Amino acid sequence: MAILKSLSRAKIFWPIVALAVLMCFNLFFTPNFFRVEIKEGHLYGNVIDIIKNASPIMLLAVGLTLVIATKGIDISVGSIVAISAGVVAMLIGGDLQGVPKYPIPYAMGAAVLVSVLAGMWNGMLVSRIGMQPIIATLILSVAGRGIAMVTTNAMIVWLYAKPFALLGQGYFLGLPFSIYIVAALVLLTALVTRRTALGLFIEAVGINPTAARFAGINAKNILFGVYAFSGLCAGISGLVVCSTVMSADGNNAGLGYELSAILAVVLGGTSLNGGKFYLLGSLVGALIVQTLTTTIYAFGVPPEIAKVVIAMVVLVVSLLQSFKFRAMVAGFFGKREFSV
């Protein structure tokens, strides 16, 4: 009992329970949900697909976790995904023989660099000019899609350079390659935030910016850094998105991703009010969002209707975080004297 109690207090516990419940549901109601086959030495199956399809959102969620921990928000990540995809596609080029215009690593590097610059732009607006995060990132979210379309001359660029497909479609040791990218990014982020004082400072700034300043923390640099990092994550996510479909569509790449990623972070236990952040929780959150979507597909429901379900999840999660709502529920169950 005591173990269960301390376990349930761990923040990661509830997201995992939610994921497990979803999985159990599938176990009984979705035939072959858990079947994993081996074809040509690779693993195939629903579960593998979920992880693979969730990768772009997971990558975004890593960056957003830190942004949200500072009590901020970044709604430009979807647009940055499109920019990154556009830049890498244009630099590799649509040569039908698959000969890249520029070496693939350079193209990828350039795309990520542009994304980091975009993130730094956001960071500058928030930390130096002092704009509210939602407003600052709104600007790039409006303009970013335009930048992406201008980069690709408003066309869908198809790629044929085989090596680039590894990122989003390839397999390594039987598992989708994108999983390794996610793992590497999370590991690196965890290392940088938890093996240095960065994580502590980010949380301190999110919990109490005034006290953080009084304790000698340079909150401006922290803020600048998290937005730049969010740009980096969006850039990498853009590479994976582009590689998965071997094309860059400035109009639709990453469309609405910011919302799924924010939901993933919140489901993972990081509060929109800032403070303690949970990188692994965010990953689990992304998996929940993806599993939910896949489950709905498995029932033959048109994929788009999945959005209604996601809307409901957002609603329930926000209600659960609402103090007023909790007080009302408490009141309903007879603890009226505590209700506000």
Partner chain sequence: MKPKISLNSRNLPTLVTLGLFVLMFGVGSISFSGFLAPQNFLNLFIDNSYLLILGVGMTFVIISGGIDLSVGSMLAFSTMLSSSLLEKSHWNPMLVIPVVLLSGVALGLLMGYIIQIFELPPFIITLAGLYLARGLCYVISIDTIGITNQFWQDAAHAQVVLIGGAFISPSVVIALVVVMAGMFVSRSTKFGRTVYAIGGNEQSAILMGLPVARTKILIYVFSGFCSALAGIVFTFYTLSGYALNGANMEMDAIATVVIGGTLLTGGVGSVLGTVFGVMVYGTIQVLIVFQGTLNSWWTRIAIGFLVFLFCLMQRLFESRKGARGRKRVPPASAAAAS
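Would you generate the structure of this protein in the form predicted on its own, following the form predicted in complex with its partner chain above?
Shown below: the chain alone.
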């Protein structure tokens, strides 16, 4: 009992419990949910699809985790996804024979570079100009969608270069290739933030930027860096999104992704008040969002009702993560037991 009580205090405990409950629900009520088949040397099934479809959100959540840890927010990542997809689609293009306009690595590098520059723009507004993060990123969220539309000439741009499809459609050792991209990004981010002092600097800025500055931490550079990194993650996510459908739509690519990614970070245990962050928790949060979405659609729930169901589940998980709420519930039942 003491071990369970200790585990329940861990931020990642309740997200894992929520994911486990969703999986158990599907085990009993969704036919063949855990059925995995091997076709053409690859694994296929609902679980594999959840991992594959959650990959773009996971990539965004990695960058947003560090931004939120500094007590900031970035609501422009969805638009940056669209910009990245538009740039790589226009540069690769390709005719029906699959011959790209420019070499694929150059096109991908250009898309990621533009995304990093977009993140640096946000970082400059927040760290140098002193603008509120939600306002600074709202500017790019609106303007970025227009930039993506201009980049693609307000059209859906189709790609025919098959090698580029590896990012979003390819498989390696039976698993979607995109999950290896997520794993590599998370591993590198964890090494940099947990094996160096950078992670402590980020948390210190999120807890108290003034005290961090007096301690010798350059808070402005930390803020600038995390927003640039968020742009990098959004750029990579844009490549995966574009590769999955082999097209770029400036109006719809990445639409709503910023909300799902922020939700994943919060569900994973990282507080919007800044401070300590949990990269692994953000990945679990993304899996919760995608599993819940897949479950709802599997039952044929109308889209307008699906949003309400997702919101209720998020509310329950968030309340379970709150120590004050759990203490209040425990105190309520304790008093009732005493009165009886």
